[in-house]
Each structure stands twice: as structure tokens, then as C-alpha cells.
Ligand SMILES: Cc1cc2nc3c(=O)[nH]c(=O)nc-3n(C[C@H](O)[C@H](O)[C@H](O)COP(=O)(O)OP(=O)(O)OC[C@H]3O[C@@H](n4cnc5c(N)ncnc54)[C@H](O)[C@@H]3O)c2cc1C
Amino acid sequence: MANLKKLKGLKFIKMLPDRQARFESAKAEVPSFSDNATALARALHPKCQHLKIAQVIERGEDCKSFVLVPDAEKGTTQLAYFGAGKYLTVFEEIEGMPVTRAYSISSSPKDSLEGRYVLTIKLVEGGLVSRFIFDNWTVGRAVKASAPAGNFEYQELRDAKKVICIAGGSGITPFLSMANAIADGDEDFSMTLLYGSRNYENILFRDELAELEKKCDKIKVIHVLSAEDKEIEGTEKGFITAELIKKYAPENEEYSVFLCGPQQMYEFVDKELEKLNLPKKFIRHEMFGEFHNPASQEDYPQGVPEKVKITVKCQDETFTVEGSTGDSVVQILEKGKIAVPTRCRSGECGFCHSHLLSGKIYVPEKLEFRRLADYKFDCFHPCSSFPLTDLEIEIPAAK
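Now the structure: this chain alone, the form being predicted alone.
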């Protein structure tokens, strides 16, 4: 290896004119790559996917499944493949306000190779985007979405071969995808699904789950009903407790626990899981999605004002918006018609990674995914952060 101290800086300086001439004479275009690795990367991780709605399936008064297929006219000819448990982020504009929402894919990974995704969406009371989707997503409508993303998928090196899956309400969607993948032979683990619903009649995908259970002996489904009066064979009553998990967990054998459901379910089940003393790596959470009511958290500070102002710097522009401290920073910006590059909306993916120039924020403990370097350089995730004071922030441009 050459002695760096003997290198002459002047020799490098003399090279600069020649290098500059090469840059100026080169074509101003992005080079194209045709190697297999690049083609595969683009197929699996497109910057965006242009889709259209091929079918709408009613699943009760407040839930619908949307079958999405490629929109070849807009440039998407095939869908990106995905691992069971991943989500799509959809991009919409509501009365001039850019918004994003992440929804778990409920269909089998195999279906993507045949040109279809299925998103199953529950209408949220007072929900802005879910209400818009229910009113506007009809057959033929164009939908812009991200590539499949997320970390809520079975990983052989980390997870046990037997998995207790705990779902609540529409949190069944990633587990339906996993169950299909197991039945198709694309995943190799045993699933015991504890699925919490209010009553038997309102169980989402009840028939589909029963068919999968018959089709594959690696899938076992137990419905846990919190408000059912009748005794129904093969179901449990009440809530998903540590005692119930232990009842269906394998004895003297390692097992993982996967959870997906509403915020209240996480808060309850997490306390129950503490009683089981499982290794931390064996407890997996799907992203929370939109977090609401930060003031309900025990560590939320006192004396926070109802309204704050946020000064936003984005490239060469500066904006100022006002919003409620009950909203996340992203929600405030979106209501001010400022586009933010978001995907998961729960602090997990880091896509909205921004700088906090001044002011104070609150991040719920379960949404705290920042690294040590983020604290050092005052970086934060606007989607999972709530303002406590007036803020000055710098955000990346939305693409």
C-alpha cells in the first residue's frame, strides 16, 4: 500500500481541468443499466405503482376489499412481488390536501404474480381517508401506490417455527396473507391464529379462514369473541389474555407472537405478554398506523397548549401552518396542504425523516424508532411526533 504522506497534492490539482472537460462533454442523461440485479431491484422496488380498481367486495357495512390490478396505460405492466405481511402506501389528494395511508395487503403473495393485490379497508369513524376511499374508490378508478414495504413478515433466522398470531378487527389482513402463503407453500411455519371480534356474525373472512384451516394442517384458527351471548363451538369468550395465549401455545417449545390490530388491543395485549416472559425478539408488532390522542399516554407532559405554529423549510421555500397538538406533525402539515414524503405513518420506515430546528415534540414510546444519531443531530419522524410548542422544522421534498 502506498505511503499517503508521499502523495503530491499538486498532481491531483492538475487533473481537475481534464476531469471538468469530461463532465461538460458527457451527455446530460441518466445512464441505463440492463444487468439482472438492476432489473430485479426495479421489479421488486418500483418508485411507485400505477394501479386501477378491478373489483370492490362488500364485507359488511363498514368494510370493503378492493382488488387492484396494473394500470398499463400509466406505465405499470406488472406488480411488485412481496412477502406476506407487507403493506402498500396509497397516495390521494382530498380537497387539495395531499394524504397517504398504509394498508396491509390481504391477498396471497402468489396473487401478485398473477397481477392482483387486495386491500381490505375498514371505515374508521371520523376517518378522513377511509371515508374518502369508501365514497370514491369504484371500479376503474386509478390508484397510485408505493412498492410493498414493512417488516411484519416471518423471518426464519429470527422467528420461531411456531407462531401465535393475535389479530383484532381489520388487523386480520396481514395474517390472511400469511395463511394463504403457508397454504401455497411459500412460507414454512405453523400459525395458531387468535382472532378477536365482537361477535360471530361480524368476523371478517370467517369462511376464508375456515377453508384455509381445512386446506392446511399448519393453520389453526380460534375466534375470541368479546360480546357474543351464544355458546359457539370452537370459540373463546372475552379478550386475548396471557392465560389464553398460554392455552394454545406449544408446551416446552419456543414460539413467536405476532400482533396486529387497533391501538387499544396493543396496549392491552402487551401488558398480558409481559406475564409470559418471552424473549423480546419473539414478539413482533405490525406498525400502529395513525396514532391518536397522545394526551392519553401516561408520560404525556402537562401544560401543553391546544394550538401551535409550525414553520416549515423545504428546499428554498418556507411555510407557516397552525394546528392542534392532538395531531401529529404530518397531520398538521397535510391539513395545511403541505406534502410530506410518508409511507408507514408510524415512525417505522423513516421515509419522512426530518430536522427539528427548534421547539419540543412528544413521541409515544411504542413509536420511538429513532437512532442515537437522530438525537445527536436533532432528527425526527413527523408522522409519529406531536408538537408540544411552536416548531421550526426542515422536511425533505415529497416525490
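Switching forms now, from the form predicted alone to the form predicted in complex with the ligand, please provide the structure.
Partners and other molecules omitted; one chain follows.
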């Protein structure tokens, strides 16, 4: 399965002479192509992966890494391979309500071929699922997860060869996977990681990052500490500003910027990035959690009521729920105990794709992934949409 990486972009073209030679030397029998293709598609994109927790690693008071292995008894014998930067959606049930959350895989793609994924999860104050995971995920517990998903991975046809990666707190997880993939020779780009943490003691994966930097000269790590009193050699103090990015960016050469971290970090760093006038295609964001407080956005309309009513059609049933306009449609429905099928919960994957029958919604610019056909047929993503008026919607049934 590792060879699949070779299918990426231009590498595909280099495979053509080899394929030609194989065709010419093949026997005249018809191979069972459809069986092989179906088996490969299932191995790469399983509907659900049954996993088991093999190890829990404490990373300070509010962060843990979970090593997950296939649960053969439940039918998963092999983990789906992934490109560094992808996430798994985990499925849990809390008080009878199905819930999902996305977590980036922090381990190397190579590890998945050896039967191991690692998720690193930070406890969020007031958070529903991270709290549940902290209290319930112990060694031996079964965990249900999706296939690896997402678009936050290096694409050699689009991204520059040099990448400035900007991480905040637990937003380090996809970059740790990418750095491992570079060191393993599975990815080919130079990574300069500007990693924002509060202080030196707080830095997640400090030793692992230092090891990777030593092991591979394509990886450089700079810790940016916002609340450190001591002077620590090789670190920067304060926030990740345009000036700091320029200091570490290559001179007279193209570079991409990848960002992953909390909403507040994006709001600050995006304004700094505007000063650098980079081409739009060179700036990539990972959505790293649900969007909150839409009214803080500059383009949020005036005069929106605090509460709205949502009438929901699902198969042959109709429900009505009331909720706050500060919550996304998915959050309102879930608070009303109506389950919606979700994966990314940030507008990107299209899994919650639904119909807007009447009413108005607000979609923050960063979460706008709808296509032209969606506008034409009044389709929307409830996870990234905030109601502005009473709504009537039709949602798919939770599977």
C-alpha cells in the first residue's frame, strides 16, 4: 500500500514505462480486476474502522496520546493507509446520543502499515467529547473511527517546495505526522515549523520534534513562546507575526504557509499573513474544531434575533427545535437530541449535506466550501451554518 504514494502527481508519469513492460509480459488471461480494485478501495476507504486502545501516553495535565491498533475480533485486521495531515472521525455515544469529533493522526503514515495510529487529544474546558475521551478511553477499550479523511496534506502540484508550518497548541498534531513522513522519506518538502506555545514547559512533543530536527535536515523547528519569563536560546518570544514569518521564510523563493490551531490563532495570524501578500494558493488552513461566536465576524449581519426555531424533516418525520443563533445548525439540532451525520464538523467534507427549505443562514468565509450546484439546489452544510432566521430544513438520516 505504501506504493500508492507513488501515484501522486508527476510520479504517476514516471511509472508508465514500467506499466507498459508489465502489460507486455503479462499472461493472456483476464485478471479479476474488479475484485482487486474493490478490495483495494475497501482497504483504503473503509466505512468504519474498529480499533482498540493499546497504550495511553499522558502529556501533561490536559493532553493525552492514544495508540490505536486494529480490533480483529470486530472485523478490522488492517488499518487504512493515509497521507500525513489527515484526520480520523471518532464515533462515540454519550447519554444515548451519537456524537462525532475529528482528530488529526499525529503518527507517521508508515506506522499505519505497521498497524498503529496515534491520536493526541487535548482536554477542552467545557468540551463534551474531549472530556468523555479523557474519562473513558483506557487501554483495551474499543473505539470506532472513520477512514482517514481531509485535504490538509502536502500536494506537490499546488504547494511550494518550502513550507512554513504554523502550529498553535494541539494544532501540532498534523505537522508531527508530516515531519515524521519527511524523515521517513514518504514526503518530499522542507518544513520550517513555527510552533506557538505558552511557555517552554508547555511545549507538546518537544523532545520528539528535537529528534526529528536532528535526524533530517529538511526539518527546522522554532518555538514561539507567548508567556515565557526566561530567556531560552533558540526560541522566540511573543506571537507569530508577519515579521517573524519573514525572518524564517526563504529569501527570493516561493513558499507555502500551512496553519493549524485554534480559531483565535487564525484570526491573529491571517491578518499578519495579509501583510506578506502571498498568492492565495500558498496559504492552507486546517479547520481544527468547531466555529464559535459568528457575530464576531466583520460580515455578520445586523439585527439577528437571539433565538430561532428550526423545523427539521428527516425521512418521514418532522421535529421542531429552538436554539441560539450563536450555535451552528448542527449544534442546535444535537442539543435538541436530533442526530445529524457528521465527520469534519467544519464545512469541508460535505457529509452533513442537507436542504434549506426556507429561512436564512450565515456561513463564515473560512467555512464556505459549498459548490455552485449547492447554491442552485438550496443545499447547505449544517455544521458550518448559523441560522439568521427561523429555518425549515431537510437532513439525511444518521447512519
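Remember, predicted model here, so these are calculated numbers, not experimental data. Residue numbers count along the first chain shown, from 1. Throughout, rigid core stands for the largest set of C-alpha atoms superposing within 1.5 Å between the two forms.
Taking the rigid core as fixed, one finds a CA shift for residue 254 smaller than 2 Å between these two forms. Shown in the overlay between these two forms, fitted on the rigid core, is a CA shift at residue 112 smaller than 2 Å. Core-superposed comparison between these two forms: the CA of residue 171 stays below a 2 Å shift.
Per-residue C-alpha deviation between these two forms, core superposed: residue 16, 44.5 Å.
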